[in-house]
Each structure stands twice: as C-alpha cells, then as structure tokens.
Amino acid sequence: MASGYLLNRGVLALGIHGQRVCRNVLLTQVREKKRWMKAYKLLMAKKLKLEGPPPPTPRSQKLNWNYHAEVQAFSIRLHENFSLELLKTAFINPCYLHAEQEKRQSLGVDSETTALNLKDNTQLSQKGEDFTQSFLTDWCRASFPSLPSEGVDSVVGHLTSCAVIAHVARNLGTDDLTMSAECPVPESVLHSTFMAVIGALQESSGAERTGFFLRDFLASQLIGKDLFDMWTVVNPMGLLVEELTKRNIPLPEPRLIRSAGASTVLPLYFVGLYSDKKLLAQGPGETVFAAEEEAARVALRKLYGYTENRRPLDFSPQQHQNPLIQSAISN
C-alpha cells in the first residue's frame, strides 16, 4: 500500500514537472520569420511578374569601379604586355562616342563643349581582324595539311564568327570593360572590341605574342568540334569521289553491311564503303541513303586527318615556327 502511494506520488510529481518544463519552453519560443514576410514576398513576386526584371546596368555605373585599375588587371590577368593607352582605345566603340555626343547635346551644351577627345577602335579592330584572318588560315593549313581550301575557309570562318568571338570575349571579361551604347553589349560590338584588343596586342608586343594569344584562345575552340558542323557539304559522296580521284584511288562502292528494325518505326542501317576490296569507312542511318552519306563523311574525315581519335593539337610553344608568323605578317 505504501509502495503504491509512493509510486503514484512520483508519477504525479513527474507530470507536474513536465508541465512546467513544457510551459517554460512555450514561453521562451521565438519565431524566426516575421508575419509580414510572406505577404511582402508575394507582393514583390507579383510586381516582378507585372513589370518584368529591371534593365541591366553596366558595371561601370555600379559602386567600387576603377576603370584604370580594371584595364591594368585585364592586361595582367592575360599575362600580356599591353600598352595601356592602346588597350583603353581598343575598348572605345564608335557607337559609345555617338551616344555620348547625343546625350551631351540634349542637355543644351554647344558642340565645342560637348566634343569628346577620344579615339575609337576602328583602326585597331581592322588591323586585328586582318592579322587574325591570315594567322588562323596559315595555322589551319599547317595543322591540317590535307584539308582543302574550302574546308580551311569554313574552319577559319567558324573561329572568327561573332558567336565564337563573343563567347571568348565574355569569358575573358571584355564585356565589362567595353564602352558601348547598349547594355548588355551586342555580339557585333564584342566582336569588333576583341579584334581591337588583338590589334592593340600586335602593336604592343609584336606578331609572335599575338600568334600565341590567338592559338591559346581562338584555335583551342576547335577542341571537340566536328568538321562538318563548321563546313556544310551538300554532296559528301561526290566530294569523296573527287578526293579519291585526285589520289588515284579506286572509286568507292557502297554495300549494306547490316540492318535492324527494318519493319519498325525506327529502322537502322549500316553502309560500308569499299575501295579495291578494302573497307574505307562505315556509317549508320535511318535510311540506306542517309547511312551512305554518313559513311562518306567518315571517309572524308579520315582523308583530311580530322577524325575523333586524331592526335591532339600541339599547343606547346614549340608549335609556332617563325615562317608561320612571317607568312601571317606578309598577308
């Protein structure tokens, strides 16, 4: 009887103590989120949906911006010895000067006061574009000697296109330093600015350093790129016949090697091209004609030395020889 009384008393005391503990926890509890936060976020989301995102602003209009220090940092980051005056000129586009001139005239100031004593990058851009075109052409001919002139022109055209140049320029931080009338900077303006940077590097450090720069940042864009993604060939079988005729090799004979799912929605055919009873190449396709064209493309890649398992391009300093630089300068 006494033991039962003590047990009930202990349970009662424990219950009272537990209630006190819970009561203390409830009194000291703190909400981490304010009550007005949910309504505020819903209001901001609705405002963003109605008005859209805010227009982008140039980096130069934000806080903690030192243009001279940024230009110096750009030169040091690339490990190149630029002339700072030429590099600053390379970032000034004609559209920026025209926009600034109109902005100052709209304030009612006379033309003499609104004149800008700045020089645009037109000459540097033209010089850099000419050097880039000639250097990459010679580099492609030296790296792929079996590639015809049409293929070389297509590869060089891909490397000097606005999309590739703008991709390289943005990853090097050129868009933050570019003085343009529009924000974000258009690809055409980035293209001319990057060419002006190349022209400034040629005048500052010479043709050899500029060749290294083009090899490292532009020629490396060929890594993982297929030849016929850059060079559009309408009739690959006809081109293959021409190339084999030049090399005095018997003409190819297409043969169906194997097929699967011919009576299904997704058939697959493999066609092989044989020359003098030797297999030149084979390719797949949804139709026999498509497989034959793909096999012709595979054979052309082998003839031109542009296969997927080819030897990697040599980007070491010994790759550039003086005749290559001199031929780029003479052009």
Given for the second form:
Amino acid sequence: MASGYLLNRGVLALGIHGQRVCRNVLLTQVREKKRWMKAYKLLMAKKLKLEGPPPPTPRSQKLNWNYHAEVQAFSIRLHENFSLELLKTAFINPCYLHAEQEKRQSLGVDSETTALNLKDNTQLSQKGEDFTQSFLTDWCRASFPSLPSEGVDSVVGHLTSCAVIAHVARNLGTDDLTMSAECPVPESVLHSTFMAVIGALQESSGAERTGFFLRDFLASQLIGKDLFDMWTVVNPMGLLVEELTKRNIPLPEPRLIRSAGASTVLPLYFVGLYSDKKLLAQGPGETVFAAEEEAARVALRKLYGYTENRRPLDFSPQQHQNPLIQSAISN
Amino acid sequence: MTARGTPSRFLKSVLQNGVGRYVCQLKRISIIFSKKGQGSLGIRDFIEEGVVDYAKKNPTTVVYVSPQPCRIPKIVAEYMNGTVREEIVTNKTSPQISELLAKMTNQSGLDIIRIRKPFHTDSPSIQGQWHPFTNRPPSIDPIRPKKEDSQ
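Rather than the form predicted alone that you just supplied, could I have the structure of the form predicted in complex with the partner chain?
To see the whole picture, the full complex is given below, headed by that same chain.
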C-alpha cells in the first residue's frame, strides 16, 4: 500500500502519459474500483442464461457427509431398531450398482481390483412390498368393515402408489441416503427403496413393529382424503342399486327436493334419494343429473362408513394397542 | 406491505407428523466457523462447551463441525422436507447459540410465513357444511314431493 501511495505521488509528477506507462508495468495491485468485474459478471450471467443452472449434485457428494452417521440417525429418527447392515443394503439400488460398475470399467483398471462387494435391495424390496400390501389390506378391512373389496383394493392401491410412497420417502429424508444412478432420485427408485426399508425393518424388528410403522407413516396419508378421490366409480347410481339389492333394501327413488336460480348461470338443485319413503341421502349439483350422481355418492359413503364426519382413525401410540390392528396383524 | 399482500399458508405439518409418532424434522446441522476469526469467538466457546451435549441429547440430528477460514460463522440446518436454512452467528455468545439451536431443532422446515389461522382441521364440520337450505323445513320450498308419491 505504501508503494502504491509513493507511485501515485510519482504518477502525479509524471503526468498523464507517464501514468499509463506506470499502470501497465508496475501498478498491478492498486486498490481501486474493479472495472473488470462488471464485464465478468455480465459474462457469467449470460453463460447461466444460455446453459441453465448446473445439474443438482447428490447430497452425498457435497461437503459434510458421513454415511454411517446419517444411516444411524435415520434409524433413530424413526424410533425403530434397524439392523444397520440391512438398512444400508436397503439403500443400494440395482441401478446404482450398474452405473458404478460401468464407471469403474471405463477407468480401465482390471475388474478384480475394482470389484463391488455390495448386495442390492431387490429381495428386501420385494419382501417389503408383499408385507405392505397384505398389512394395508388387513388394516383397511379392519378400519372400514363395510367397504367392499374393490374399494379396499383401490384405497391400498392409492397408498402404495408410486406418487404417495415417493412423497412419504422424500419427506422422511430417504432420498439423501438412496444410492441411485440419477441425481434427483426418480419416483420409481424411491418407491423400491422405501419398500426395501420396510423389508429391512421387518427382518430386524418383526412384523408387529413394521405394522405400526406402516400405520404411522403410510396409513396417516388417508387423513383428509375422500373415498372417491382414490376409487374411481363411473356409475355411482348403479353401484348403489347393487349394494341396496344386496342388503334387501328397496331401490332408491331420486326426487328433486330443492332448487334455486334455475334460470340463472348458477343453478342449484338438491336431489334426495328416498328408499321406502325414507331419505337415504341428498346431494347438490348444477344440473339435476349431477345432483343425482352426487346424492348417490353421498349414499354410498354413508353405506360404506366413509363419511367426512366419521370417527377419526386410531393412531394411538404403541403402548395402548388397538385390538383392531392386532387382529389385522394376526390375520 | 399489507397483511393480505404477504405470502401466507395454512397451518400444517410435514407428513401428518405427530399423528402416529413424533419425528424430529431436523436432519443435520453443519457448524461452519473460523479458528481464528473475531466473530467466531462465541461459536468456538459453544463448540468447547455445548456441542457434544447437544449431539448426545439429539441423536436424530447429525452434527458436523467444520472449521474453515471464513469471516462469517454460520449454522446450516437441513430439514427432512429438503429445506436448507442458514443462520449467521457472528458475535453471538454460547448461550445465545444454544438457544438458536434449540429453536432450529423444534422447527419443521416449512417456510416461515404468515399463517392464516392458528388452527386447522381436516373435517371442518360434524353436521355437514352449511348451505342456504340447511334447517329449512321442506314445506316452505317451492318444490316438494308430489302428493301421490308421498302416499
């Protein structure tokens, strides 16, 4: 800095011509406004605009990552006793093994020194999937006793669908630990990984604890869900007629109960379904047919015990065990 | 800006947390500080006194301590839903930092914005939603079941 000061003094004495010479030869470290910065920043911004943001890197390739500690914390976080070996196996996907082997082969070292001694999670995943399917089916049957088997299947299908499982797995922090070939882990890989985690839990802590795990993390996704969001029924009236004939109840008669604004752009009709002169259900709609369909859906919900104001599902902690779930497990 | 213009959300939790069991939402914490810096004095104190206790008390959180030449010491918290939150701890004392860590441990990782209502329910009404025809006797209505049907 002192030299800069002295040189500046010298520059003042030499005049403008001398200043230019001095700048080029000697003054490389003068503190001044960095005039190259603007051009550089603009270039970088242009580059970012042309190339787009850089691809995301997996968390395991960033700083501060200890895989063992992470896996251990994962198992404690879920309040489960995983065997860590099994849990680590559950996170290794076949696609990762494939990609890793290809990468090692491309390095040109002989295959014996670079052999991968890892087992993939295919078996665990299969096991977890079977258990999830059977447990959730039993749980649904126990929680909604009057729901027919198609309804149970569609509820279980919704709970075990790729999107729901991937959402649960993402929010449980599984995607950081998952070893996958692609970086934002695809939904199918997350699905199989989560199933493998369930399989690992079943092997290390038994079926009962796995049942509670599934109840707490998967079945709780049913909260606030409507039955017909999960179960597509094209003709609810036909289904209602079928159900009523099964139960020996006289067939429903649709009647227009109320209407308002019939000649406006926002008409409203209320259709009630009467069976044996008793009101089964009523539903609103913009047209009479829509209202009738809605009324049939309301009646079906009442029949199946899946109304909005039903008793909440039992998610009480493990100490006060629910007889329904115990029976579901023993089934 | 007025309250209506600010971003807002409804009260919710990640994955219905607490319905079956409570899961601490803080995944990992990295404490980034300088070994010599003036502003890192408090966090160095905290690392000597409190960080081991914190890690023992919270086995669900992975704690990384990384000394590196930096002017601004900070705590980077990563939550289960993928949120990464940085807190700058320049010139903070050790008790202040442990208070901050306790706060971060209890947070859920959802964005901190105005919450529209301090309560939430998934089944808003036991009796069914109100509409203009609720509790209206059917006899007043213009449309009623025909006489021959009701017999």
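Positions refer to the first chain, counted from 1. Because the structure is a prediction, the values reported are computed rather than measured. Rigid core: the largest C-alpha set superposing within 1.5 Å between the two forms.
Annotation for residue 290: C-alpha shift under 2 angstroms between the two forms, rigid core superposed. With the core held fixed, residue 69 shows a CA shift below 2 Å between the two forms. The rigid-core alignment places the CA of residue 48 2 Å or more apart between the two forms. Fit the two forms on the rigid core and the C-alpha of residue 37 turns out 9.1 Å off between the two forms.
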